[in-house]
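The chain below stands alone and is given as structure tokens, in the form predicted alone.
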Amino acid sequence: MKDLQCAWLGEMGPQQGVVLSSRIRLARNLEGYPFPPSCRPGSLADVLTLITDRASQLPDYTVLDMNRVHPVEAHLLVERHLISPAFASSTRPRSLVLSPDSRIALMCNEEDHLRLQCLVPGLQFDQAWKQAAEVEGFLSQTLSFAFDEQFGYLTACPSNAGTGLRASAMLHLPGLAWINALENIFQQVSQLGLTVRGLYGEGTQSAGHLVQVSNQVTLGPSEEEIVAKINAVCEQIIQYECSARRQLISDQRLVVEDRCWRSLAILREARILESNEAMQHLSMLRLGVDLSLIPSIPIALLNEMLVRIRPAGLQMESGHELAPGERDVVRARLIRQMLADAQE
């Protein structure tokens, strides 16, 4: 667990300044079997095997039994935005299928019996949509999931009905947060049947000026009607920001260049960092080095952190459980040395 993959790091996704990934997430329930959050111990085994059992079918894919998983084993795969919150601190019995690159995990019995979903890197809802068509085509072949007619693909919440479709990206946006931007942003998209979520997705909050964009509406446009549209929608938040970002260096560069280089002499230099603290000044670095006014820190480089220091993953690389103040140290330790060796 310890060498877990993030699905969004590695290979350079396009638009990766603004846009860390793109998600794509299926929701499907068997045919025959109530849905999770009614259906009883041993139904819910029954169709955590059916799932699992054609799962595992699929080349080099790994099956965890989350009922095994320790707590801070659980959290790490939430930060690396395998899983949801609820289903970590889930008592069902639950399995979590997981690619070799773990772009794909199969959620078995969270809200749904089965939540698919494809994490790429940068804006890439394209090629995310493909290989989630492509696994639930492959489960498709032996599992009959609930599907009406009139209403496509039954699913715990009636929200999620019809293509049981969310498609999301994350997105780095402090330009628009420095000019005060963000809300009316919001409310356009809103107004567009899309919404915005934290780092975290539903019921968490935004960190480091990061947010998730997703669809809504489910029921009604197809598949690629849904995929095109926030596609569409993202790229003209990505022009948003890039216009707040060209607006700042006419019209503030002394100032940004000062903040983001205040924010880099805290990372080098401080001993203690707690978590928020944290990720602010790592998208005033981000964002220095996106309008290239601090060189020679590759945006990788800042990807990788944003994955390493939260709470669990510092856990995880000490090799025991930390108390609240002693991540802070380890916290402020890390980034100092990956800092470090990014200038050697």
Second form
There are 2 protein chains.
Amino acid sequence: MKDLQCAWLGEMGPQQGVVLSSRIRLARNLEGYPFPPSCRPGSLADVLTLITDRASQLPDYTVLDMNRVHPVEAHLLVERHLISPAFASSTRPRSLVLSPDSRIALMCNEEDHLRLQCLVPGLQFDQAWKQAAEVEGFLSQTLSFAFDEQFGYLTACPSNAGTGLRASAMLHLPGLAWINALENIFQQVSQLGLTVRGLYGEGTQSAGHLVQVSNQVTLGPSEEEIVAKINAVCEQIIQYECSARRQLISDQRLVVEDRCWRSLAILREARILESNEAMQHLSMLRLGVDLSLIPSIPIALLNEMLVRIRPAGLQMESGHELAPGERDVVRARLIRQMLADAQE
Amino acid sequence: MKDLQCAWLGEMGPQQGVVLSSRIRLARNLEGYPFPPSCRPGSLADVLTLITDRASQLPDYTVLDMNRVHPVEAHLLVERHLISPAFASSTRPRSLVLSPDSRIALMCNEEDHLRLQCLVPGLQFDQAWKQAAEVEGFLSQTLSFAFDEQFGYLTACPSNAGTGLRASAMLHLPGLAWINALENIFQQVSQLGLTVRGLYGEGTQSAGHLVQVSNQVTLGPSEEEIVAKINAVCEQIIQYECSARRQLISDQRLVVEDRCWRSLAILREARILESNEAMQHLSMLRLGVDLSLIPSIPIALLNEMLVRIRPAGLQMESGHELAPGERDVVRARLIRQMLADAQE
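What would the structure be for the form predicted together with another copy of the chain, rather than the form predicted alone?
Then the entire complex follows, led off by the chain already shown.
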């Protein structure tokens, strides 16, 4: 589990100075079966078998029986954005089917019978949509998804009905945060029918200047229209962010350098690092690398740190459960090691 | 001037983990001449000649005509604790006579005709008093100092009359500061008739947990009694400080390590450093070195930093006047260089 390949973490993607990842998620349910929240265990097991059997025919995909995955490993999957928190803690019969690079992740018996996600590095919604649609097409050759002429694909929660498509991007916006323009941008984004959230979904804070942008509406526009719209909005945000960074460099280069170097220094030497502080410094590191103000650190390493310093990642690291105070010590040690290794 | 030798900065002394320096200062005035504040320029010039002529017979001593010293250089002498701020900015005819290692510094026409100081590294008041008394003895062979049977040596300000002796130590008390015990110690010290002040005298803050302890009373007790008393009080404070450091190490070693490493990291990499922040980090560095928590850095280097990062030191460094904002940049660069040089 520790060595799980994860495309969005380890590979290069377009616009990755601002966009960490793009994600397409499709919600589907099997015709003739109640949605998971109101489905009897026996029927849920049938659904699981039907979907998993078909999905396991995808070449080199891995099937994980989620009820046999250790809770810490389940949390690790959440931290890598491969499953939802609800899916990790659920007790339904459920499985996760992963492509070799984890670009494609299929959750069986989450809120819907099937949640199909394609998660790619950088800004490439077209690519993600194309891959997700291909896999959905393969599955629908033998599986009948509940579909209504008026409402489109039917889903457990009406907010997903229609296309069942949620497109989201994870953006790093330290420049806009620095010049206090985030609120303004978020308002504009909301007015365009998109939602802005913290890194780990609803209700989470945007630690480290990381935010998720996603479409609100799934019913009405076509899949292609949804994808085109979020893509256009992300490109606009990227422009704003890059312009903010250029402005910072021209107006107060030394102050930005100072902040970036201090963050690198603290990450290299601190013995105790709380999660939020670490995220802030990692944000400055990412900015400093993008602006060539500090020594280059591979973006893959920065992505890896981002997930390995989360609670489950740290517990995998140390091999046992950790109290919050202990995590801060393990987090600091892990970051120190990773940066030292990168320097060699 | 930049390469001025300064014993208290460059040499090792007893108890230097806590005591940066010990100082004995004697105030003397020539019989038959009014004190400088009420003395005509012609008479002041006579006083200057009399004292300087005699002092210049001390072997290898240097005489500086203070009216020909550049104001920045005068400030540098203040920052090295060789002269007082008032002496630096005065326009009286005045001179400074220095021993080769600057242990002995004679200010002619400060508030009194003669202020004789012996400044030594670490806690060694006996040594400082012995040297100061020797030099005073040499001068008094040809100079007649104003002396009254009842009041002892007469001085411009009555608070110096009697022995004319002010003994002071510069102490580094990060342990007591950490456990919030400084106020309590200061109260005890005051009750013993001693005064506690910031690093650069009255009204200055105790930046970097550095404080000056000195005797309040000059009239009544003998020189030996004054010296013995401040020495005993300093030894008591050292015990408290060392006990606080031991307590910190046993109770929260990791937190102390974290603070020390962070300070070292920031001093190594920051691009902008305000004076107070730099002093705080230097304080942690000194603590970390004393407790062997971070790589050893020579105490002389830490002392040198302490004075070279002050405004005049920085202006000498850069060769021209600096606005406060520019100082923060030069300060950060200088510290970075000094630490990098020390690592090589």
